[in-house]
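To begin, one chain is listed below as structure tokens, in the form predicted on its own.
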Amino acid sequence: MKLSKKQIQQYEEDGFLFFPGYFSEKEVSILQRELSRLPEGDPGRMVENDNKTVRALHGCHTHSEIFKRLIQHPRLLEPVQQILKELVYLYQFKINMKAAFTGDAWPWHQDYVFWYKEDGMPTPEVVNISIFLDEVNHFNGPLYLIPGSHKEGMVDVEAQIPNSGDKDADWQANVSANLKYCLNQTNVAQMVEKGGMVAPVGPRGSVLFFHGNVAHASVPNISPYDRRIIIITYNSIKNIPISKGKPRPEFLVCQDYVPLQPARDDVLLQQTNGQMIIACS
């Protein structure tokens, strides 16, 4: 898929683009089935404060052929290459779970501040892509965005939680309900006064593209509806992080900088291990 000039201008103005029903029911069913097959002992697994509900899975593309294929899907890669005007590589792959009744909040934050301070990423010119594995509605903790907030640049907030010096242990502070770098109420109020707030909702298979500096958050899920989303972050091959000592774990931040090439549009439906992938009903 190629973005129109108008869509690119909208992304530059608002910091995001939303496409309801971007992937078909069959494609989403394949992704859901693959999620159910992931191993229990994944090192990138993060739980909620109750110490049992899964909050997020990081780096699961490394042991999933389906998720590897998704990363190279032309409906994702081609628009990203247009936006960034460069070849890109995979920076991060995760699945945020937000389980029914127990999924916790994500406080107001910008993503880039984590990547700059923890990884040494030079600029915020990256693109996040959020793929809805479930219907996202107004009740199950949709993502709140502040349009235009990326134009404010990175807000240099102080760390809420100090580093211990062990990046293999510290990474969880960047993905817990108590985030390490949060925007304060004044930051958020000023941004909302300028840009307002939106909460993209839509059927499973919907896709949201958003800038690394867009301020965003989500409230706890107190509904009976799960809200699982895949988030893929693409970075330009000209924006590779400058080392700040020991890198964070590979499942959190990819160190493979080989440019990605778009696959066929039916890549999720192709044969695997000699068998045609058949979506669950």
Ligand code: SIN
The other form holds:
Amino acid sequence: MKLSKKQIQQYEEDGFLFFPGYFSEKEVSILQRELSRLPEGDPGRMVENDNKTVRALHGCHTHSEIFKRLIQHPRLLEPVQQILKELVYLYQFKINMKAAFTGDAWPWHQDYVFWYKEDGMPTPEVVNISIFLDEVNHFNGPLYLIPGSHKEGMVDVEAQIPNSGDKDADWQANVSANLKYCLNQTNVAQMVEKGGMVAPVGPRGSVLFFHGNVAHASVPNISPYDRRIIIITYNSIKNIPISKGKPRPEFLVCQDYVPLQPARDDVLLQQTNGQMIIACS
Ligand code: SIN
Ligand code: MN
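Beyond the form predicted on its own, can we have the form predicted together with succinic acid (SIN)?
Full complex below, order starting with the chain above.
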């Protein structure tokens, strides 16, 4: 899928693009089924502050054929190559679970500050893609975005949680409800005054592309509806991090810089033997 010139301009202006119902019901069922099959004892698994509800799964593409296919999907890769004007590789793959009644907040932040400070990524020209595995509605903690906030550049916030030397605690501070690099209220109020706020909602299969410096957040999910989203981050092969020390775990930050090639549009529907999946429960 190729973006029009107008869509690219809109992305550059707002820092995001939203496509309701981008993947079909059948494709989403395949992704959901794959999620339910993932192993329990995953090292990239993060729990909520209650110590039991799963908050997020990181790096699941490394042990899932379906998620590996998803990252090569032309409806994701082609627009990203157009936006970044370069070949791209996978930087991060995660599934945020935001479970019904218990899924916790994501405070206001920009993603790039993490990638700059923790990984040494040279520029913020990196694209996130959120794929809705459930309907995202006004009640289950949709992502809030501040349009145009990417144009402010990276706000150089101080780490709120110092590195402890414990490797699990350190990576978890980048993905827990107590985030390491948050925007303060003044930053957010100023950005919102200029750009307002949006919360894209839509059926499962909807897709949101957003810039690495767009300010975003989400509130806890107190509704009875799960809000599971996949977030895939693609980086240009010209923007590979210049490591400042020991890299973060591979399940959090991929170190395979081989450019991804778009697969066929029906890649999720093909069985491993090359036949098409006809029905999916
Ligand atoms: C994120 O900022 O990476 C995710 C936010 C969310 O899942 O609501
Ligand atoms: Mn984020």
